[in-house]
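As structure tokens, one chain now follows by itself in the form predicted alone.
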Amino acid sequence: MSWIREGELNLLERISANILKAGPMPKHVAFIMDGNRRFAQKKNMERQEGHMQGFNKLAETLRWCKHLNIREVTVYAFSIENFKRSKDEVDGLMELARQKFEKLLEERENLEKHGVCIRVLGDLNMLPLDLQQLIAKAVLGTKAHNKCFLNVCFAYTSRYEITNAVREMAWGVEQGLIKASDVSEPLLSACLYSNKSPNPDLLIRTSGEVRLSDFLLWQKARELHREHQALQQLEADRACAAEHLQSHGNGKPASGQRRREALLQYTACREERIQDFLEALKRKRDSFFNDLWSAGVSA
């Protein structure tokens, strides 16, 4: 079963298609893909075959939201969690996903033709590494592509994530690339595996059940205004310049032009720090994902 469904839809579906095109549509769609060994169970089949028409669903949905112009879609393939079921059907699961990005290689020139960028979200190295080094001639094949964009999160749990942004920032520390002073909560967003997309507009869990089962839970819970994240920025960032003059000071008070001046000189080097910062991190990011590819080009 192919990721990208060539076909117009049919009347039914392009009537259901122009009523939900005509209000306002979701620029970026998160799924759960929940329900496979339910769905497996009722139907009196194998696991492994209810995780495999969970896949064609998922190209189905894919089809469909290509036709309704939704331009980024997120699914969570795999939990961390889902580590804890039975080696069969742990070791049934890589299988799927091997054939899937085996499958999607081959289809390279129709995700260039549709300009379909894919992302893997999650830590890979809990993967076996020829499994790796597919994703990574995956992600790698398509990056230049800017259309429409599929994270697949796979060996992913949003606590996990969170966890790692947050290790990522205390390597930057360490590093000398920036300061703990920087570290904020628009910076953690920036180091999380999510980073080059916008939060999505709509979450839809497919079997029915009501949780999040730890995805996306930074980016669905409710965010500080922009204004008051900026004015939170702009106290630390105070803070910080008055701690500087106050050390290189000759103990009077500065004048108000003065702390003016430490304030946006501050700011200055504090931006600039944090982008030389996320600069090396997306090298880093880069180089593992590089070295897969090169590993997988010698083996």
Given for the second form:
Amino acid sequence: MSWIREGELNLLERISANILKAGPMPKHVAFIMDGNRRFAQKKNMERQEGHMQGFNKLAETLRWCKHLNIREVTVYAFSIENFKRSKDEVDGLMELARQKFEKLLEERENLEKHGVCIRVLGDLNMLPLDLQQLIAKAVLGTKAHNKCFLNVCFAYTSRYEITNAVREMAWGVEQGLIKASDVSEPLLSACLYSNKSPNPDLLIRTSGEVRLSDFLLWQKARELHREHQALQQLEADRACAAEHLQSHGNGKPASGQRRREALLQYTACREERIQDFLEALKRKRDSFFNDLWSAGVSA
Amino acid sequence: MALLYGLLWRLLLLLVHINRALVVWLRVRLRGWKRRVWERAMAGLLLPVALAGFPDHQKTTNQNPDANTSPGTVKRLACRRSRLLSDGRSLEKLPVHIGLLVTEEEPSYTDIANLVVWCMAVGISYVSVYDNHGMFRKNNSRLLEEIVRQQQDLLGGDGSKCNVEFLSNGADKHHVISCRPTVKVLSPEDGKQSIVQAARQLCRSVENKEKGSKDISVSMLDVLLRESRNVPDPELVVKFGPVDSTLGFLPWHIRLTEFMDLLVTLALGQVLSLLICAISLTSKYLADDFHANTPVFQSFLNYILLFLVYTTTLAVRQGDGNLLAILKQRWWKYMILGLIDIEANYLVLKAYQYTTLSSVQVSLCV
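Next, report the structure of the form predicted together with the partner chain; the form predicted alone has already been given.
Whole complex next, starting from this chain.
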């Protein structure tokens, strides 16, 4: 079964879609695909079959999202916690993922036609190497598309994502790209796996459970108002600039003019530092995928 | 065409609201489909019972100012406390840490204080109160006073049993927890900001070459975020208010938390009563002023709405609860009930033509 189902909606679906589009629509919807095993048990199927059906439903859902003009979709496919399941099940899921990503690579023209950009978020190092290479191929192949975005969370937990962002910032500090005082809420958001996507407007969990299960915890939390953020940043900059002046001054209290100059200079330096750091981070992540891809090609 | 779709969208939104109101009201009244839902509703029901019970007691204690000393009151309070404890034991599962998420614009301090005291009396060890404007934190003395007052009134002056702790980021304000239970008041600064501060701390230690960036792990961050709050993660968060969002409530800690929407249930019962009242009034006006003699037509629209909502809901459901399955099993019951219902509605609406509003209402209630 392919990822993007072709075909227009039937009359009833089209009318419903038009009615829904008359009201406010979310720009980014996140799905937690839960309950596959329970579904399989209810229908007396194999668990593997349950996961397959879950994937088919996902393809149908993506078709609806495309028709409803929802440009960004994030799905929670596999959690780091799921590695604790039985080896058979985990192997089965990896095999399913392999098949699906291979199918994805076969449909390259289709994806290009629809302009779908696939991103895979998570700790990919935990997956088997051949799957990593397939993923790298899929991600690099669809990187340039920009009509709609599909983020697949594979080997992902939100806590791990936040920790990874902190680790990247610490790497930046180690490399001397940024200082510890530059760490702020927007910088952490920019270091997450999902930094290219806006925060999700709607989170849907199938199976009726009401838990978040470690999915997009940071992104779903309401952020401080922009003004408040800007104010906080200004305060921090002012403190640092004052400290800088004091240490480099000659003991005399600085005039208001000098303080203002120092503040502006410090803010400009900081922003430049952060830009450089984010560029370096982007290069690091791209090179990870490129290495995988070239390893896959040469193998 | 776009206008038509817009109108249909508004109609659909109205139907969704009505459907939600009816379904929630029925779920509470009819005592449940599945056991799990019933258990949850029971937990939900106990809260309104507690809330409803307290104001009466407050009135009696206000009347006699030295009620605390009288043995009758002490006995009543002891009874109430033991009843609350047994209520807690009767629930299958009691959370160790419960969160109260208030999304209303103007929260009522008395209600929140009541809830907090009830939670503690039932046996929940940690209660966190959060609102997204930080109002509880700003007025924490007022909240503390309310809680202590409610505790005095409702549980009989066991002030030493409660320990209200206010979360703050500085370690110097950390109160020693001498006994359970504990109340924590949270504000948006305790959410993402505390994560950012922990990140800054870790980066600083990397800057000072105390750690390497590769040493940073989930457990390290977890420990830092728990340092000043050695409490378990909230297992249940009860949400009050119209907003369908966590609004920044402790993002790191809510990874496995279940969310429950509660006060909507209480308000909807009132809305329904209001609607029934409006029906009676309009029927009376129609009968008197317009001399409209159409009892069946008035209830016809009602039935159309019910049909649209319930039949569509049941029709899309798969499996045992499907429309066809239900019809096959119990069609004759629904026929009889339907006939009785239509006749009853007809007679009630006909009655408005012959007598006053109040006598109809009285006979309805009887």
